[in-house]
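Only one chain comes next, encoded as structure tokens, the form predicted on its own.
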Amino acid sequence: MALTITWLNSAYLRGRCCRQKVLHPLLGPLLSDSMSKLYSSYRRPGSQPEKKRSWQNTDFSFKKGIDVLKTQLSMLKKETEDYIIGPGGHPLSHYLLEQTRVLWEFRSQEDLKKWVISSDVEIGGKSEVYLKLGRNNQAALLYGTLNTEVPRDGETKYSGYCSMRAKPPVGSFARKKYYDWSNFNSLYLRVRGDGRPWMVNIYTDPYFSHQKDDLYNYFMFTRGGPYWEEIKIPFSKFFLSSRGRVQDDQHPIWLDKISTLGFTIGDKVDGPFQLEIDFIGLLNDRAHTEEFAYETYEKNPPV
């Protein structure tokens, strides 16, 4: 008896599994904010309860429902257009000798809405941080005033901190999507700061759940002055770092698997900060032959 009723309770679960796997990608969309809502229950000491329940957010028109999928349609049409003509939509000679590519550049709110700006804000600081169009609508102005004041609620112990990050690709009916940057070796920016240094972060798809704080850094340090530079980053010069600590165990960034890319100031001084951004690209730079810049060490090696 006890095994007739474990039977069936797996067939139950296996059949939910089932059912959620079909739904998911149709109602995604619509439901994906408010199930995180639903499940995170933690709240900072100090902040206001939610007045209304997660479900009760949620907007369940039909109309809705038909627009969305309308869109989602219209969005596999396309990238099943693209995969045919070749990677990336590109003609597979034009792929195997592009030797640039932009992928980002601020010419109008659109290209802003691509990316999300955050501070220690989110943890209870006082830093702030804007993104605004520049001159002429020719660049990305990022600019705002850091502050190293620890929050006292009794949890945090270091403060002061603002990041720019771009948006993470997405597919069709909310599938996930990655950059492929294997046909390059080095990160193109043209910049312009106040001189403070930044934190380049790149971000890939962890392979295991464990990784998901895993970040790919380097150092860009800017000169200040009316001038604007230009600054090549080769991808062998990334190290691996998980929430802010250095990594022992290093290897290459999977550039197959790319998520997004974010810009991060935290020099520990007080007061304003500026970077003005015209575009972020790629080049394969046939000059450069490095691998990677940094030991690696062999896993369990014989005695």
Second form
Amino acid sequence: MALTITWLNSAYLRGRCCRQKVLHPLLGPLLSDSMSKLYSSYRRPGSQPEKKRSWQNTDFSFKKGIDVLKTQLSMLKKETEDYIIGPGGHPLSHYLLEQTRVLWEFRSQEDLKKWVISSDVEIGGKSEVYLKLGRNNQAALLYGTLNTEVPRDGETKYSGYCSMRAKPPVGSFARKKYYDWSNFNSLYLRVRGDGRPWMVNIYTDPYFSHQKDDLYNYFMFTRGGPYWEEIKIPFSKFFLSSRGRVQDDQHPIWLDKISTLGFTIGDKVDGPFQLEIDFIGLLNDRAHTEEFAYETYEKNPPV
Amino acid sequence: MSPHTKLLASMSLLLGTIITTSSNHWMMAWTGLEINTLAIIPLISKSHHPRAIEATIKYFLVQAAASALLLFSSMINAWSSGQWDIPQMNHPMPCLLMTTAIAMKLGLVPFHFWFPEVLQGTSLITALLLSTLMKLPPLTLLLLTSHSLNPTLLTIMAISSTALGGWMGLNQTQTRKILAFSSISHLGWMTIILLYYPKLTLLTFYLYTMMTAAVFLTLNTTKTLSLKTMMTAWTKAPMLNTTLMLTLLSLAGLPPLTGFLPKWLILQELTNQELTPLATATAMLSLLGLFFYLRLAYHSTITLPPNSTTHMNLWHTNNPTNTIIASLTSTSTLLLPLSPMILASI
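Next up, the form predicted in complex with its partner chain in place of the form predicted on its own?
Full complex below, order starting with the chain above.
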């Protein structure tokens, strides 16, 4: 084990000093780290300089491996038990009678760990975003400052966004899992904003990579008052966008394989923002009969 | 979809099926299978939804790989025996490869992973085509070569298909995936009797096609894509909901419905061949599917799920029920008393 690390380190050093001479056209990628670029050392302004190689971070301890294996096996056992009970770990009658479900509520630090915050710092911007628990541990507070100053790298034209995104559900042995929201038709959010408009994004992790930028978005307009708001967003209102561009060929979102939910603010206004979220849930609104809010691209849709 | 495209695709499907089922040469069989694959691709991706495109890509990749493997196995057979006749596939290695290729085409375990996803991504009618018509050519090839197939491989695939089809169908909430797993389970039953009494495989396939067509067409009338919609389907067409439940129970093999006939005959034949443990295992594993269908029937037909009176009235007019559903449903539930006539004719 120690020998492997020493060998890798020496190979890496040898690779670095020979890089300029391009001595090993075939062995070059093997000796140098996969993250380094052979012909340029450009690094995006917001990203941290690479201090440690990815394989140097691996912890080869046997005991830790056994602990991880035990955790994963217990997760697998729980999944099997849930599978025997019924869909989603509840009996089928529970699934059929369900009309509301709370997905994420913010009552402890553990709940906050299920979310990831990001902002335009990753492209070199100057916005700040923070996530913490609100007063009395009753809500999550997403706050920060939006700064639309464009990073001066010659290729970025716009800047100024902050977002919070849920971590995708993960099963035992790091398998991808999906949420099944097909029983519901609206998103139910209890929030207290500051009047700024937010965008709600739903990501349905597709199987093939050419669709990996597909996102379903809709807007959430907050009121800004001292009172809590309960916002219902029907899923029929979500429109499809890819890499931020709204697509021509629109279709309703399929709710049987959802990966993550996210909130983004990017309303081109410099200044502080604040959003308190009590919980995020689902609702089967029987009064909502709309199937899709936008025209599909078909020339002669069946009536 | 433009009527010309639809006509071209459906005629190509028929052409491909006829070419494969009537061929003697492996090349023609492969040609028919490829025509089928290519013809159904525009039908699967008709709606241009990302999930439909995903289903199309998955279907194409699996079927193309299976066709290539089939061609490869027939070439090895031609190389070692000098002829391309389909029933004359005598060498063990090409036989094994061919069985694997056909298993990939049909969706037998362990090559079943694509089937539920592809069925989920398509419309109900295309899913019906995928489950019934697209199974006929590969099954024909298996029937033609049934005397030289490896019993161990077929038995393992059959038992695991029955097991997995029942086990994985337990917690599904989407109707198309439920029917995909029922298809896998039925394929297991068809495969297990292939070596001993191939005509029963054909009978199972015909009855399965009839019952599946009845179920898919009923689901298409009420636009039931998930269990939630199924629970409120009784308001749109109450009689159709009841007959749907009876047809689903027939699919599960509950006597005295039609679906019991192939299962009974298969169990009888397996017992006659001194394979009683196999028969017991298969019968026990099909109980999983039966459990699920009974639970579904109880919740949707016998109990009353929560709803509001205005929920069911859709603003556009209902499609009139297709008359073919009536004939398919009656045959798929009431055919058991005619079993002596069926037995005499197969």
